[in-house]
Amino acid sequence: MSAQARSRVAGGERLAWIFADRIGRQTRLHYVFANGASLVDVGSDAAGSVQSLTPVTPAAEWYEREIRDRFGLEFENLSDDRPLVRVEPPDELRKRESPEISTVLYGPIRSGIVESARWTIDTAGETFVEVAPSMFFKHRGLEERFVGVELELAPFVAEHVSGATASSHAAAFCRAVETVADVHVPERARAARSVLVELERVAQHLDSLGKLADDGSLSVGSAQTFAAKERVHRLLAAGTGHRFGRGVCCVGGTRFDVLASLREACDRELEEVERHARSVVQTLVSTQSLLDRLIGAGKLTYEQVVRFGAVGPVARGSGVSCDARTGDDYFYTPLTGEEVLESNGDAAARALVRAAEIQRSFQLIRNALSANPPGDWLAKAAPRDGCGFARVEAPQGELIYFVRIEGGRLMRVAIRPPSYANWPLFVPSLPGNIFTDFSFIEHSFAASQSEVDR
């Protein structure tokens, strides 16, 4: 571990990521810290065993365990010696032995259309005693898939890291390459990317709220919320040709004048889409029977969120400011005004953050469409060697990409999705809750397994 990394943790900076990059026979560790509106990379060469940063900040644990599993580096004083990437047999994950405690396996195949994850739950009756997650069932190898791919085609790979947030991933990847190439993206393309990411945010927040309504047996409310989400996808399809906005972002801008087509589609549909979304969201957050199930469920303190480095609505629901849109001049419509924060730290607080962010996203969309900056939508990007970072405030929170380019070709792409930063906090949110709270807490996180199985 770099002494500089330890010093930054001691100074209160947020550890955003640790990842490894192997160049030839040398492995280099990157400790990435969020410092205001920028990212600071503290790199160090690694050989043999490395001093773990986990005893200093629990935010490091998953990153170090993954690096150990994937790159063979050993971390001294790492508190959890269990594999993270390899799925372990349930018996080896059980922590408590007692006649009063039974072990329940939940997943990886569950009812409904959900991603693969297994929870090994030790329980005494209805309460959670210990919970061990197993999430790396699908090794898709998407980071490796980038290697050698032409820069023109690589955004298509980024769009498949998490299908529901394709625009966020494509924009973050393109932005990382653009920092290496020193490309000034035209304002028209930046405005289009803003609209795409904000529409994506509205859809994903509606998805989370719709699932919470379904958990609360509000069948009509759930159906209405998912209908509002469907209208957002249809609006995206009308403006981009794809329900998830795929095939639009490219290095240097957008592949066509997507802002013009988005303006045309939004002129016809946005007002009604927004009215529908606002109506169903207001109804849900005013339904006392739903709030009764959310209040107190999955509670996280401000201190827990800070120590684990959580991002997005999970962090903002506990009063932690972390919105990467604040002060970001990359997108055409940076976030202004006070960040949406709630202080209770429970599932209700996270739902209220999403409800408020939906309203703000519609305003940001209107700002970008109304500005309608003239000019080109694509700047030429000459291949240039080097390394670059970029981050985007995706629906689940801060999304970070790292790229290394040699000889004009991608040699390493590393991804820190927001779900990866938030999942380690899911288990600490469970004590004090019962089995029927599980889905409420899970859907209030709105974290994705596909962003872990990348």
Contents of the next structure:
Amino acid sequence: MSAQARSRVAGGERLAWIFADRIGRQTRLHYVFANGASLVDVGSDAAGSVQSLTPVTPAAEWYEREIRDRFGLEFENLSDDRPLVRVEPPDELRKRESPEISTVLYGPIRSGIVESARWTIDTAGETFVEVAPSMFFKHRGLEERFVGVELELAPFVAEHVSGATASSHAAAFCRAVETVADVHVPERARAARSVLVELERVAQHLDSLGKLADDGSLSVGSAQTFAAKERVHRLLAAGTGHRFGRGVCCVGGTRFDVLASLREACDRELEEVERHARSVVQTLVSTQSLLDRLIGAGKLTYEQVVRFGAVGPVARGSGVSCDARTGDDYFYTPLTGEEVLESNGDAAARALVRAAEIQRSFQLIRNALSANPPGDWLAKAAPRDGCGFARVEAPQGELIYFVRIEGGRLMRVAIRPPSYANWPLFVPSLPGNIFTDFSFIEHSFAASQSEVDR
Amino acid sequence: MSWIGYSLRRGILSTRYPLRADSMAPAYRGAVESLPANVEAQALGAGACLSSALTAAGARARVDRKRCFQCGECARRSPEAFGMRNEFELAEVAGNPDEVRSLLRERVRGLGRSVHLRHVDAGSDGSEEQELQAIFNPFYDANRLGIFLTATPRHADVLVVTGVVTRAMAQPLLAAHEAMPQPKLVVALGTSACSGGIFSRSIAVLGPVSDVLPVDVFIPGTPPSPLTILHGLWVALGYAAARGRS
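Counterpart to the form predicted alone, namely the form predicted together with the partner chain:
Now the full complex is given, and it begins with the chain already shown.
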């Protein structure tokens, strides 16, 4: 069956995800392709060893390595045989023979307030020669944690996958279950979810830009960007009861009439939030000393992005159109205007994409708030058996959830976070750059480690 | 120049907390509170808790705030037995709060008014880091209280640990603690760090921070708000007594 997946790759479709699902003693592999606004799942039962897709697309590498490490499936001709999920002790890492190249272990605890991950950096003094990530230090078994949890409570587990983008995770999970339960989610709930996801996007893009400003020693610029971000969290606290908008989404809609409370909070505060965010972003992108550090750093070509199947601002910064909101009628607000694209593919391009998306998100928030669809905010969902997919454009890109429900219970939840699709591309973006570019490139990716490790 | 002008036009944003009172939005779900109710109503709310923070018992349910991740589902399902309040001073210590306060004060006396934090992510969800970062934004400005970040554990006085401790992070966490000079304090930041939260029965994790290191102050919340964190650090430095009991 991987032959069918191969022909789809050859046909130019984007491989969005490969994951495994174990039913009884049988392991089933799902190859998920993105075809315009829809997802196509090519499923196959795996027995013995499977032909790897890595000879035709590097996008398959991390997925296949993780499946091998967690499900014990062997892939023939896998391009990288190192473990992905098991964290190696440092002495097991391969040694370089060349005397002028030295190897530095960076992590898992690094300077500053950062999530845990380790980078093995081969360097010839100043420039990066090769960088290898060791991740899954933070593996918490979240996909397994879903199993058996009551459907009404399970969105809380999804919110633990990535707390900073919890609304996107909860919305994507609920939407996946809703495709199985065949429930019509009220428009009022859809509007509320779109406001939450867009506010989250504003906050997370500001976080990325604030960290870039901090990397560029722009302390006032960084402080003001984080102040603008703080205003978003205060708005969310007033409108939802949580600073990251958690505890709102549930299967069939929202837990309470959150659109009403969000409208009330936005009437008071949205104008000031928007003014602060817009002005700080405008000043940041016109600060030449910051742009000088970003231009040319971590360059990714259009072809690289397409080959690796990257998503979100990372893809759009290299001119690759990839926005799960486009052509999606699920959220109440139709997406108006052109997708934000930049063509340079460097850290500056990704920052400009985020800056423009912040402006666009405010427009979407205002659209949804003023539409204010009347009626109920929660529809009764009758649990049915089956499998379902859903995707949401999270701040870092396309987020996909898969659920399998049997007897009204969750039997398998699989998550393809946007950061997982983007991290493999971080590695080829580094060689040729120098040590002090690392944090600029890292923060221009703005990947969340917790959602990758799960 | 443009940034200086920009900042001046924005004016002073900083809170005076903890020297003056501050508050969270009225709707903020900070602390879960149990109300006098019958056992059925208590059990209805407790059954909705994914992290087993609530136990139906007697006149009102028992609440373990270190386990609560602030979803508010208990209060939604059983408003007679549970309520959420916008309280944010949630820090707890092991033992009598007043005794612990004077012991902590004694331990950190030599630090003066300059305290350095070293953060370690032992398995967080990523939002705790952002809220810890937020205490240094202009609204909270922890620097005004003499609280600073340091890159190396060698300079650190307080180890701030976020997240439930995963199997892979236990050894690096212990190494960071070992590298710190005396006197050293350990703060568990976030519900997962304090109690394991929803992960307490997961085989992928070792458990809460207190299973690996001696924890001085617990700051619950998923994630704790910046004001909650400032209060918790104030408790760690012995300036305030923890409100709750262990």
